[in-house]
Amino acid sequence: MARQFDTIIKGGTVHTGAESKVADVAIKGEKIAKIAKNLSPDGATIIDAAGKLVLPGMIDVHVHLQLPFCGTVSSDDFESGTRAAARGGVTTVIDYATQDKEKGMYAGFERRMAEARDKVAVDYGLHGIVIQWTDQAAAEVKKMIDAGVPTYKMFMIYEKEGWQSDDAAMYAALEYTRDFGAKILVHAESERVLNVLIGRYVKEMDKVGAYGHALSRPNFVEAEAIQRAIMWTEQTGGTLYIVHMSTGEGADLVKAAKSRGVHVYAETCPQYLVLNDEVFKDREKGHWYATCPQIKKKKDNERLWKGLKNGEVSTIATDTCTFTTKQKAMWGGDFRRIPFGLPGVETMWPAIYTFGVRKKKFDVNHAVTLCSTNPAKLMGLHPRKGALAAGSDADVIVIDPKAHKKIDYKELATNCDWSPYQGMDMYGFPETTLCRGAVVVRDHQFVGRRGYGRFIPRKPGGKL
């Protein structure tokens, strides 16, 4: 006689975005079969979760693995990056496929799929990156949606690199994608003004060092661009998702737009919540922390935490883009040449659990909402992902709430020889991670396999 269940996670406190209860989670194949108290083992493999937290797998909707950028390639590839994700309790990541300038968006998607296939250790999706909004790009939107890609990123910066979308392109894309239920993801910084300020602080390079990166990017550089993107969204009726929002002013703008009924959502990242721009003043290591947009001030940390609690900021992601100290050293004392990016997918959930939940900024249910449920809903993955419910994928993490450790890059799975959170004491690392029913982390160690992860097609129209 066949077993009723393959695995039972027994006796833990199950936390979703909506509720908490002591229950068993039963898994059959790749799906959650039942959640109830005192389920009979009946030959199933038992994972003892007594006294522990049982949560849905986290979803990082913003990662850049093996990305050619700033004259190098990010050091976490699809294998090491997704192994690190599993160790941190992230069971689904969404990376990016850049539009091929000659062959189009779908060609870029196919190329990125080939790069990821057979490497990923957890499930994944892809956003499209639009670098030229043309008639051809518009014509490919339906084909991309049918392939499971309903979200498209546009950059308001990187003109020199050929990635920038101007106001006309953003307006056209927001208008065109509106009726498909697609979303336009925007990197919001005002580049022309930014370049003026960079030129100003370059003259003081020897004096300011890596702190010039922060001085040349005051908050209004992001805020003005967010305001502009919101204007085009409001006028077109499209849907805007602001990636890696770093400023308190940005949260204020999103709050006001939402109150007017504008379809705008925003994500922020742990580095904008936990760190501040004092890190750039370290003359030896300050350049390691350079991101784009950069880490801001303590007042921005506080406003973003408040925005997360109040619903003005909808999701937490990482913008993971890992560069080693050797790669960061390419700056040679010139803050314009620092490879922008931090490792982050492995420490996302521990950072939010430690500095959000344990510091009582919000409860664990709200943290799950921000890191799992909302990302799944907005990115067209729910209820397959981001839920603990019968029929959902068995993406589950088990956490001992008392267990903690000091962050040491040597003990992390990420392919990086430093961590922005080095020495910080963090809770929330899963002792067990399951992705579609398979144990990929056991006793905090990765036990999954390269290539297990599956591409998950996403649906358009997701909203909160």
Ligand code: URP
The other form holds:
Amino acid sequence: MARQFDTIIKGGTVHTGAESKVADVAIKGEKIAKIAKNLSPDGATIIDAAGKLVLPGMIDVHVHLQLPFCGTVSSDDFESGTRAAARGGVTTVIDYATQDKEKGMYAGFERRMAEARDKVAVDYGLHGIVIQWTDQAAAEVKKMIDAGVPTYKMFMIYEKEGWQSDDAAMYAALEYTRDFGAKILVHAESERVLNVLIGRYVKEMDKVGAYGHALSRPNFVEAEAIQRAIMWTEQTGGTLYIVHMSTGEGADLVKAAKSRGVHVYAETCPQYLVLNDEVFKDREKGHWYATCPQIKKKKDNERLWKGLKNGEVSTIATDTCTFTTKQKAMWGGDFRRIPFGLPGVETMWPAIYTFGVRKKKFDVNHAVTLCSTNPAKLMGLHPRKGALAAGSDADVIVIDPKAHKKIDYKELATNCDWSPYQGMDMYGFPETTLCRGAVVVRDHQFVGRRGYGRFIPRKPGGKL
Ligand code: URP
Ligand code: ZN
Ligand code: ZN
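Other form of same protein, the form predicted together with N-(aminocarbonyl)-beta-alanine (URP), not the form predicted alone:
Okay, now the whole complex, with that chain kicking things off.
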């Protein structure tokens, strides 16, 4: 007779976004079959979780693996990036497929699928990136939604890369997607003003070094863009999701918009919570930290933590876009030429567990909500992902709450030769990670395989 369960994670404290309880989690095939006390082993493989935390796999809805950008290609590819994800307890990532200028959105999607398919070690999805809002793009949105892509990023910067959307494109896309339950994801920075400020600090390049990157992007550069995007969302009735929000002002604007009933959500990232712009002052290493939007000030860290607790900021993701020190060296002393981006998927959950939960900014259930359940709901993955419940995918992590380590890039799975968190003491690395029922991390080591990850089609209309 076939056994009832394949695996039982036994005796741990199960934390979902909603509750905590001591229970066994039983898995059959790729799904969670049952959560209950004292399940009979009956031939199942047992993972002993006594004294451990058992959580749903985390979902990083913002990564850029092997992205051609800033004259190079981000160094974590779909293989190393998703190994790193698994080691950090992330069982689903969402990357981006850029619209092909000649062939269109769907062609861009197919190309990105082909790049990812054979390499990914955990499950994945794709957002579209709209760089030209045309009639063809609008028609393709419907086809993309049917293929499981209900979310579209638009950039208010990166004119020289040819990625920037102007006000007309953003307004039209918000209006059009409203009727399909699709979301517009916005990178909100005000490029024209930014260019004025860059021009100003370029003249002082020798004096300011990498700190020029921070000086040329004061908070209002993001806040002004958020304000505009919110206004168009309010007028069109569309749905806006602000990616990588970095400022306290952004949180204030989202709070006010939400109170008026605007459909707006915001994401922030560990770098905007744990780091501050002092990092750019290091004359040797300051340029390594350059990312867009850039890391802000301690008061922004505090306001964003508060926003996460109070609901103005709904999700945490990483914007992983890894560049090695060799790639970062391409800047040659010119802050405009730094490859922009940071590694992060592997340290997302440990950073939030360490500096959020352990520092009592919020409890572990809320941290699960921010890093797993809310991303799954907003991005159309719930309840398949982001839940620990019978019928959901068996994406589960097991953590020893006492285990901690000093971050050392040499011990991480990312192929980056530095870490923004080097030397920080972090808790929360999973001892075991399961993705759709398969153990992909055992005793903190990656034991999964390249190509195991599956594309997960997502549904439109995700709300909180
Ligand atoms: O600097 C960053 N964040 N690089 C990735 C591209 C983006 O803007 O998200
Ligand atoms: Zn961006
Ligand atoms: Zn990004």
